[in-house]
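What follows is one chain in structure tokens, specifically the form predicted alone.
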Amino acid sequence: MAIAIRKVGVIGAGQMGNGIAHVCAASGFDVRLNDLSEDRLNSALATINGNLARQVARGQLDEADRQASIARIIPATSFNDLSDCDLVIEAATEHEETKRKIFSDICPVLRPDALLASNTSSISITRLAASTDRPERFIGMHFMNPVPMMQLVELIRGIATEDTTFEQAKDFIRALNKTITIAEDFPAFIVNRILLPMVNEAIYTLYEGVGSVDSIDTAMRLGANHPMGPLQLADFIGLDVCLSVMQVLHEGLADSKYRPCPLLVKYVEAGWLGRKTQRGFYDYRGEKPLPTR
């Protein structure tokens, strides 16, 4: 049976949840927005906040909308105060067995027609549906990075996802003003399957010594259009996000095309994560950002 959706519960108030957060107190849903540290709830709050209103000074949203945004979200440091959610969407960490964790949890606080959905960007929506209690309201939703400027979300069904699910989803999206793609249950889905691989064979590139960081990245900027170069990209990403969906796609697909490249593994055993750790390809310490090799 199909349910209005009106109350969106998002877990996990990183960088993915705030944005996915936002999208939804901007369209009108109701969010309640979940996570273990009320510090990083607050740190949320005031990114969020921080990006509305510079929706407002680019004149794509008025103050009162602004206010009435932030207003619709309510930090939650329980499951507990998700239950009365019409959807609950995790955008926790990509690690399978914390997913699973989140869902082994959250499920008997849940109505039981409550829809649940996961933004992984790389793992099997069948697998996570399976630790559930409700496979065939279970479906992947996977947004884009910064998600508020990003236009794409990823749909994916698992393998006993219903239709009235499918529609539900699709609907919601659509009320988000994003654009679907349809993507099938296998590793990485469509954008990562692409993407990744490329941001790794940069990473070969730098490795083998075929070119320096600013080389790779102007290469890549002035020779085939890209906004930003694949090792800046990486930095984005967060240089751990990028080895764990390699390491999905190359396991999931055991084809050594997709073998994450040593350096890449090196720079996560470093902690040099990318922007979020201040170090990854660049060092982002001082007033401009400094290639790292």
Ligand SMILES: NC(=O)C1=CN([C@@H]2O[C@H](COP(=O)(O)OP(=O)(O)OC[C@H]3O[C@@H](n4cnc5c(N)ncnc54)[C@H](OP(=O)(O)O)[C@@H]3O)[C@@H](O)[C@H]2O)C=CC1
Given for the second form:
Amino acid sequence: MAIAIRKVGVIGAGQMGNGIAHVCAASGFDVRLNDLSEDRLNSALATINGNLARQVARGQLDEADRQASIARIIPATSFNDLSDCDLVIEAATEHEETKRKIFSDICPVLRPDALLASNTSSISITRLAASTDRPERFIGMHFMNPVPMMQLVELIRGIATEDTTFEQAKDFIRALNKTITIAEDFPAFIVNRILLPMVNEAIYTLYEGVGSVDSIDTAMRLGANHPMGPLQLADFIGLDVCLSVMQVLHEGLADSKYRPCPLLVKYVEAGWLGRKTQRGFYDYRGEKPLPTR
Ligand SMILES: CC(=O)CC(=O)SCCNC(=O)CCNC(=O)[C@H](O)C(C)(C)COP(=O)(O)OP(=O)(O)OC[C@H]1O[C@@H](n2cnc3c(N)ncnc32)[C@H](O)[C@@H]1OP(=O)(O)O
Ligand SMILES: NC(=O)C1=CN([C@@H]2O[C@H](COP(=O)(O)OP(=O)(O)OC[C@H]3O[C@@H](n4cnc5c(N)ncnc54)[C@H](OP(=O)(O)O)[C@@H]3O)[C@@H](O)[C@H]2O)C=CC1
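Previous: the form predicted alone; requested now: the form predicted in complex with the named molecule:
Everything in the complex follows now, all chains and molecules, and the chain you saw is the first one.
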């Protein structure tokens, strides 16, 4: 039975969670934004405020709407604060065990008819759904980074996702004024099945000394009209997320062409995760980003 979606819970207030909360609030939904720490929630609200202000400055939003949007986002340090949500979108770390633990903790708190979605970049929706008490009302809702700027949401049904869930998810995404593309539930779906091997190949190009950080990013920005070079994009996505997606592809499709570049592994092991740690293929701590290699 279809339910009206009015209140949306977002679990994980990082790069994606704050963007998802932003677009839901700006589209008139009440939002409960959850993360492990109050500090993370406070910085997420500051980021959202800044991005809404950027949209006001660009004339995409008026000041009254900015204020109304930010007022619709309530920080939630406990899953109990999400108990009356109609839809909960998980946007926590790209680590399957983390997601499964979140689902086992949140399901008992939710109304039986509430929908549950994951913003996972690559992990099997069918498998994640099976770890919940509601595989029929579970779906993959894959937003793109940065969420307020990117038009696409990739929608992925698990094997058990019901038609009503699918239709409600489509209606919800349309209410966010986003465009839907439908992907089948296979490793990394469509966008990351194509994009992340390109990013991984750019890292191999650096690793093998074919080009420098600057020459590789310049080549693709000016040679293929990409808005960001692939190494700049990797830092923007997060090198931990890039590595997780490549591991899911490599293990899920059992094809050596998806093996993660050893240099990517090294950066993640060093904690150099890109923009979110101020250092990846570029060092973001100074005036302008400087290549770290
Ligand atoms: C990994 C996955 O699972 C799936 C994915 O998401 S893959 C990644 C998909 N995303 C991309 O490919 C993004 C490619 N890059 C772009 O499209 C563009 O560079 C961009 C849209 C990000 C920015 O476009 P732009 O015209 O340069 O925007 P501009 O006004 O100059 O803003 C640039 C800066 O603001 C950010 N930005 C601009 N508006 C923003 C908003 N409303 N919300 C968040 N960030 C915003 C940009 O990311 C960039 O960050 P910094 O301020 O920290 O430098
Ligand atoms: N980055 C990207 O470009 C895109 C990422 N995605 C997907 O979105 C999801 C989030 O990615 P992203 O935002 O980049 O990751 P981030 O690391 O930026 O944010 C993840 C957030 O989840 C928090 N978190 C971790 N465990 C829990 C938990 N148990 N309960 C609540 N919050 C938790 C983290 O807190 P802490 O840091 O303290 O652990 C962090 O604040 C991933 O599944 C990713 O694959 C999808 C599209 C694009």
